[in-house]
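One chain follows as structure tokens, the form predicted alone.
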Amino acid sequence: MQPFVTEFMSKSVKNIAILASGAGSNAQKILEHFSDRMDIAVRLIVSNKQDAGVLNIAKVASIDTFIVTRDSFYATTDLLVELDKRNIDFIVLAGFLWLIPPYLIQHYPDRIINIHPALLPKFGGKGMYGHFVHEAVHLAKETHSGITIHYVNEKYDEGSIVFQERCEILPSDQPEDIAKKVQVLEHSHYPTVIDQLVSSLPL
């Protein structure tokens, strides 16, 4: 058995996979958070876009990557093979826009989380991501927005909530301003909440 396989299978290390579709700013913060840890490691970054910026982040960090197509993601269990190869314990969604299929949820019960850029249950559901969320918050004249970290189930944004944090919205704030405030919260809290959840998992 090769050394890297032995490392993946080590019972002293809990392994994370990140699923992302975009530039990967949250993935970057997560990688930075765990970069010097011996007990928790990011082992795989999965994307549904071959040109996603997150893949460059993975390359720089020497993290394995895997590309899923819609057919392979929903009609096969190829991804499970890749996850099992690396003894993945926990899955983090970081801007991954596809609905997670039942086989993956069943294989990782209460071990898949997502971050949503609003205070659920408001402004959630299919099609509510990124600037669409911030525009809806702005149009609704909300005085606060924030982040919601939640477990993933078979419906968009309906899993049980793990953590929420709020930010104030000023009357003069535009959707772009709201996005910046929310991103600060994402980068500050997501890695910490992931750490707490993964650290609590049994080996």
The other form holds:
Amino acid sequence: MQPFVTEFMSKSVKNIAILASGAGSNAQKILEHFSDRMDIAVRLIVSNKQDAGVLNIAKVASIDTFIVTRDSFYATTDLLVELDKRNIDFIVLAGFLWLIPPYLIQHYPDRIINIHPALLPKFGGKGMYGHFVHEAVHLAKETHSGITIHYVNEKYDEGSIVFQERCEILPSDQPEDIAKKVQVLEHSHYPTVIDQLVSSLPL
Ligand code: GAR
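The block above covers the form predicted alone; next, return the form predicted together with glycinamide ribonucleotide.
Shown next: the complete complex, the earlier chain at its head.
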């Protein structure tokens, strides 16, 4: 008799979990990118907000979801159980704002990445997310902003940088205009960078 092996248990597929707590526009693009792939699949979307838009995106795409509370995330390894159940190989942060605890980093060494909506090391750190970043960039009268994709370590926005792309800021640009330009870069580059990193993982 054939042993019971579900698709995600198969060694030939690399599995991704996305941690996200916002609208989920990046998660949407990542799902679209991998939707017809046999070798890489998004298996789980984790959020710390019950009402995050990303959960609706997961529902429409029939992706499993898991909600973490602050206690469960920092004081238990419940999330690891969910990740292990689905043989998750790689974790993508897409608008997930909590610091990643050491047990998760140790379980996924160089296998957790984040996207930050500015050119790190500038405009990073605790409290620098979403519109706060674009407002700070605007206030500093920067001529460029952009995106940074980096590995995740125990500190906010300090892991080694994998990829950056810049966009020009016009003197007339308001924080909302900067946000739009940066979002275009996020949507066009994050899925392909993830693809490259995950594709190069050993099976
Ligand atoms: C993205 O712009 C991402 O760069 C940012 O949250 C947004 C999530 O948007 N992350 C940070 O600011 C992390 N410091 P989304 O929910 O539409 O993908």
